[in-house]
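Listed next as structure tokens is one chain, alone, in the form predicted alone.
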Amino acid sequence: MELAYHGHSGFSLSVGGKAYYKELFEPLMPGCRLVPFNDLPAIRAIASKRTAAILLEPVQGEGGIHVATDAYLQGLRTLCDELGIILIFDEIQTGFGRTGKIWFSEHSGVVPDIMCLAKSIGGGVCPNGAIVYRDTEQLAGYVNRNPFFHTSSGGGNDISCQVSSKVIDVLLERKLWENAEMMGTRLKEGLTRIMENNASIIKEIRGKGLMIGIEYTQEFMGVLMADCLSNSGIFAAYSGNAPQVMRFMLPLTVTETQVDEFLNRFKKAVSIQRLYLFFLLPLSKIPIVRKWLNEDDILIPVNVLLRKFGM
């Protein structure tokens, strides 16, 4: 998909969204397509007998969070039962609870063939990762009859088993997703409010459980904001394909008292935004400011500047 995040590797750079991260290695692997986000007519139109798979991020979240339809993914589903077509889902950011569901997938009732899981599995202790595949002919038969077709210097590793082992059984006790779900609609509905008193900063707010998404009006405004929640205690990346995207992703073991005071902190943010704003919003109406502002290697040393002088 456009604007999709599916790693630094050889293959994974080839299915990337951002032609920025693949410039350095290219030539990639040949065949790859690109389509937009939760258009079917536009895979409907490429998609044939002879297309090997359909990869996608039911969220994605270096894309700025985009969030798939349940109508998308069910068209999706039709389309490869259809054409003979594995359906594969990157769930390594939505996985393990993130959305409100333990897969993002149980919210349109879309199994795929394939699904791709890591970071959370680690419990943020251990790195890991896995492949989870449905039991059909075509691919549980394959790696039967192939079980070392796929080699890896770091795969298996005990310690990180252990762990994700031990991480997936606090996961099911505790139902940490329900807790994702209640604390998600708390921190977007506050969100929203501040949104609400601040249109002519914040554009959008928008996501799934406690996988959260704020746009903002402006694309400068992505970084200049994230310095201002680290001046209020707060870390936050915007999306690395999205800059005008901020991503927010509380841990799932979060509490009422904890989104409030995120809540407050963020709103002291925005205010702290709107003194930059006072000059910077009349300076990017000149075309050529305006670039200058959307540069990372300029805007940082500016605001880094700025807090020298005690502004």
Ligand SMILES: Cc1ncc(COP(=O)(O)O)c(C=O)c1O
Contents of the next structure:
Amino acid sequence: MELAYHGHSGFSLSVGGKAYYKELFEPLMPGCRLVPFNDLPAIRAIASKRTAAILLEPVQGEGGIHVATDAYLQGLRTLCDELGIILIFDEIQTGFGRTGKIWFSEHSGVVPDIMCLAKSIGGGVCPNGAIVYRDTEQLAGYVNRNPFFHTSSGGGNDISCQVSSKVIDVLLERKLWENAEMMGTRLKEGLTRIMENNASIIKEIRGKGLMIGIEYTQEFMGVLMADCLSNSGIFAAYSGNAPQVMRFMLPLTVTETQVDEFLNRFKKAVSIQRLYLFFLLPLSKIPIVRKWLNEDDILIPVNVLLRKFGM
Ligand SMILES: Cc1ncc(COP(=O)(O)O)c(C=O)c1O
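Would you mind giving the form predicted together with the named molecule, to go alongside the form predicted alone above?
Now the complete complex, all chains and molecules, led by this one.
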């Protein structure tokens, strides 16, 4: 998918949606095609019986928190069934309760053929990843015939697997996806209220459960807000493939008090931005200045300077 992110290594880079990361490593795996996300006609137009697989993040993370619609996922499932294509969901960010269900695929009821899992599988303390596949001749049959084909030095690591096993127990015992759903709604409503009073700064709030993106009106504001929030103790990352979108992935165990505290600090950071915008917006109308403003190397020192003058 355009704007997709599946990692920086070999095959994953080949299906990445940003040219910037790929250029230095070409030639990559041939035959990969990118299409716009959530656009079924675009993928129908190029899919055929010769297509091996369709791969997507059901909520694009690095791409700026774009949530796949149920109709889109159902349409992809039908298309894959018609043409014998493998449907792969990269649930590395969305899995393990993040979006209010254990797997994002549960929202639409669409079952993929392969799911890629990582990140939360290690509970934030131990790196691990897993591939889950359906029991078909094509997939399970292949793995059963070639059980040691995909081994690696770190694969099947004992400590990581112990941690992941415990993570699954805790997730199920505490039904953490329910908290993600409740706290996600509280966070989204709070952010929406802030957006309504700050339309010149925030363009859109979107996401599912505790995977929420804030799209700012200007690209340079992702960097400025990240810096500003860090001063009030909030570590916020803007999206690698869409810098105008900041992602909030609060812990699944977050409490109401913490969400409210977060919203207060975020609101304060937005009011500081209003002051900056008073100067920056007119300047950003000049193309060369806008280009500079979108460079992190320039923007962050300017921000630090402004803060020195107590702004
Ligand atoms: C959705 C998604 N897929 C794949 C990856 C790549 O994982 P790794 O860094 O372990 O290669 C990431 C990493 O951020 C990711 O967010």
